[in-house]
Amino acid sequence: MDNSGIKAGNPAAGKKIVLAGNPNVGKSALFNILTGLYVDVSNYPGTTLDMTCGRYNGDVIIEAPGVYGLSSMNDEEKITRDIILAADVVVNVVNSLHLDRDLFFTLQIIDMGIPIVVALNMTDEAMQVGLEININLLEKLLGVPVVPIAAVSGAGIEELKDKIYSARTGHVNLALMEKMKMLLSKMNRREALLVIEGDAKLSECYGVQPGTEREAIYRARRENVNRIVAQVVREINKDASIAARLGNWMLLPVTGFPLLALTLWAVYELVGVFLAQFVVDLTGGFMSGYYEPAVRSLLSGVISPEGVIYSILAGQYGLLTLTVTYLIGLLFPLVLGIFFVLSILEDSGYMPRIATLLDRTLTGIGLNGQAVIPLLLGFGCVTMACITTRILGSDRERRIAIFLLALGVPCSAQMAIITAVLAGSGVSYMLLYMLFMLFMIVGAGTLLGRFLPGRPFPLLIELPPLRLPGAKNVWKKTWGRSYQFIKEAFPIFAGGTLLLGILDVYGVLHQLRYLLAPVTVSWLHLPEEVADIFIMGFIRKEFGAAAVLNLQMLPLQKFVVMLTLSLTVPCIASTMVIFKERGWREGLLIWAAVFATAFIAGGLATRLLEIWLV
């Protein structure tokens, strides 16, 4: 999902100041403070998967993807390597709670000879858990400025701004300089270090053999980090805080699953009951009771209510009535609620704990627990979730996760409409829907996990500290994503409504209903008019789902429509991202497989439930 005001691409003239560090150390929060822009800030690793640029004091600030080193093993490391090779200054953001892990990357940048300043983030949380860090000694041992900060509260930021232009290259590692000596006539020091560490691409560019001593260099660097940490970090209080104890309970099956069930119940009460049944009744009632009559009254004074133009603008599929009612009256409150919930889960640090709790369960469908993050994000936006699958460890897992996202994960807008429709039919239909969707995801995942070559990677995920989400960041993310949704959806909704209006006026819609009757009437046992919903859903799923509210159907028929529509391929934007991530051949195969599976499953569910309910 795009972020307002953010420009990504080749930076313009000026010094290149790079924000670099391990995943989930607070780079995005610092980027927002320095540039005045806003990118998503979340409490789980993998939030930043590409570079983002902004301006600071006439120079360019570049936020690099979070990495643990520059080994060029994955796309994020390759992007970060190229950014850092061109940097004038590196602001290395380090998590105070994980100094032993983060300083490895710090020393690698120092060994490259790049001017660096260390932003020691989350110092407030380190103090809360009883960690005392000797800043002056750390600065002396590294040979570069070290500034303690807390990016979320803004503490230490002014000092960091002063120190950015005092960045230094740090202590020279004489042993590495000796190894690089022969290469420095052909390339600079930063490139030479990566070559002796075995970087194949750089070696090929300069026509030299890549180094074979990476393991020995890394081991020596790790030992150096351990020595530094042993000297500068002191534990002054080992008692676990309430947040630490709650975080541990979330990981234990005996307490973790009840806490997860409690969380899901709270989400249902907020979105499915309060927003879908109370707020939407108010907003929907206002749109149909006041807005639509006002539009029709104004138009009837200008053009004839019997004419084609009036029908297209304010008829059954009115461009000025149906589009606005669906977007503002029905979808906006529900989308706002879903994004609010996701923002809370992201910022609290609960999401990686759910991943850990469900790790063993997901192994059965060919994934590890880390796949929970893109799957949960899919309930916000499938497009964004498909991109987030890049955090998974193998191409096999990315393939399975994207297929499951396309098949069985409804986005926020669609989920909101589904909740509103099925909640009106009773809790039993909502539970039935969840059961069928779970069965489809587990079934498809099991088949893919069994027949695709390879095995799931073991789960390696950082557990961030459990935090109380900041109201400001939660509101910014909720509002920004909801606004972006409306902005993206409006032209698609308007185009879809206009198309349906024209098809309806000229009788084409009726012919399409007749052509699709073997599927809708004979196979799914639904009214002929449901063909409109699937045509609308082809444009955007929630657009079709919202139309169910206007059709008189039995609860079972509403359930079948929701189930089939949920299982069909996602919106146009998601489809394009799937094609981009998997290539057009595999993307097309996923699209066709999901589409066929949806209608076969819809028909089978119809027959099964008809027998069961008789």
Second form
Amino acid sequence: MDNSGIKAGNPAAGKKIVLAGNPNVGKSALFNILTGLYVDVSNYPGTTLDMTCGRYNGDVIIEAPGVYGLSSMNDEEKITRDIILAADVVVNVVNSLHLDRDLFFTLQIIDMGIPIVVALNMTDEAMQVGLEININLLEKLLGVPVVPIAAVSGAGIEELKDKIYSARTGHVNLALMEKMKMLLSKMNRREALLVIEGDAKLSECYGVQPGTEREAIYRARRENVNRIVAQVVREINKDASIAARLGNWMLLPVTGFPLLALTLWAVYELVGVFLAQFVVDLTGGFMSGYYEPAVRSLLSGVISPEGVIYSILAGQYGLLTLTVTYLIGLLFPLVLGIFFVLSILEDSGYMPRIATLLDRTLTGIGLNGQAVIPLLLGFGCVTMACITTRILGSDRERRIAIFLLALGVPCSAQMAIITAVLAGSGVSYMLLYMLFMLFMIVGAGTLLGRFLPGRPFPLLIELPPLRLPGAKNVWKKTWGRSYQFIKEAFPIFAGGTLLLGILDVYGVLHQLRYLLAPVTVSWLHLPEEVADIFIMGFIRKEFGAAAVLNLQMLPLQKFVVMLTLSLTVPCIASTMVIFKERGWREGLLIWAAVFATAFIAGGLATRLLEIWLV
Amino acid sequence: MTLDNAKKGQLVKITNIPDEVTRIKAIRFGISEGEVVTCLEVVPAGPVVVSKNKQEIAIGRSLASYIWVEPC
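Mind pulling up the form predicted in complex with its partner chain next to the form predicted alone we just looked at?
To see the whole picture, the full complex is given below, headed by that same chain.
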């Protein structure tokens, strides 16, 4: 799934207004308000990975990825650096609750001599926790306009719009100017600052030596920030709020694991019981009871029910019957539910706390706690999650996380169908499924963690304040992502059914079943029609899984199909992303390894369970 | 002593962060050498959570064992 809205290459006319700031300060929310475009808004770092562009009064607004400072520490910083170097105006979004952290970046932009306006976001929250910020004084100390806003509710936006065009360059840091003096004949001030801060790439471009005083400059800037914050921020009360205490409970194993278990149970009740059984019964019943017969009777009035076209459109794999029923009746309610849960986890600030709680556990599989974010997002959409692995600290971790996502994390669509299929076979199969998947993830992770060279990168993560998610934002995000998901799934689903319909009509499907029989019948002990499911699953996994509902199988066989399908690479989209993120060679290796593991594990599970059940 | 030995609720002053990348990252988070932070929580065998003003940061156990602090 694409988070980035509209991308534009090189905007020709107008000024370049850049929204920049630390991760998770409300840049996306502000971008949405200013441009009217929709971008994902989350309460965890790393939502915006690419730059996002929009139009504003004939100028261009660019949202830069969130960073804590500018240099070339990681991909986001490199992108942000290039965007800011080309900016005409920077709107620096700052979190009022974290002035001491955020102003570091502000001062760096001021030191670069770029016209800037500070948008002091979340002023409402700062007030609630008892922080009082002297805005006039802050304006005076920085030498740039400061506008208090609350991007989520829209307060202060009009004033900010007025001030964008009166952005100023702020107070000059004389000590830094002295250091930059020699360079200014060759380059502009913004580049000169990055060079004296040791940016290797820029230095090379201009044929100069990169500066060696980065740390001294950073430390001086840090002291400057601390001085400013001490003057402008006043704390009115210091009581630990309920949110802060709950936040602490989430971190400690004694309370954190029960809270996590409680959360997962609630999620299961909502998605696995209410949606998968109650709602899907209704919607699915409606589709197969009213919609499909209606389509068939309409169609048979126009074309002959015996013909090829009829069976492709409304037959067993009918384009107008099966595709629509699966997408609307089955997938949509469940995908909606899963994205709803993920949105709440993100917006409340619970996600990074789960990361901290599970840090030790994840170290065991070669990752650190931060990997919880892509792994959990994988339950929404593996494709999107693979892109999010970029927030991980090292290449080694990205490699492990992507492998585990490809192997052991079923996406929302698959989860939907897995719950629907296994719910029919009883709770024990559901538990068994989770146990097996967990075993596979832990097993694969442990092996990778042990045998890949290197060590887990240590956790260093910010814990945003715990907050009640805004109903509007949660709904917008849930709907936006689900809609996107279904929109992307529709053509693939339709193409897949069409292909299968044609293969079926011309008897090719029968041949393929025969060819795959050694794997399906002999190794996995399944009926040979199951080959269809694996072929469909090759196109898109949930699509294959959905077909299981049509086949008469024993609970054990259904379980084995679900397990094997879950373990293979999710879909064509995620396969492409894996290739894109890891390169062709490694991508191919991951893909082949995942498929081999999936079928071997499926066969072993069959034998184990057969022994156990007899 | 190192940060992983800090007690919950203890105020500590950071004296030395040997690794350069960590040091740079930490400065940006508002935690630099010489800074006094509160040890907010020590997750058993897990990360140490420190806070400065309203900012909370979770630091993995292995990293915390590299950060030198003195109680104050």
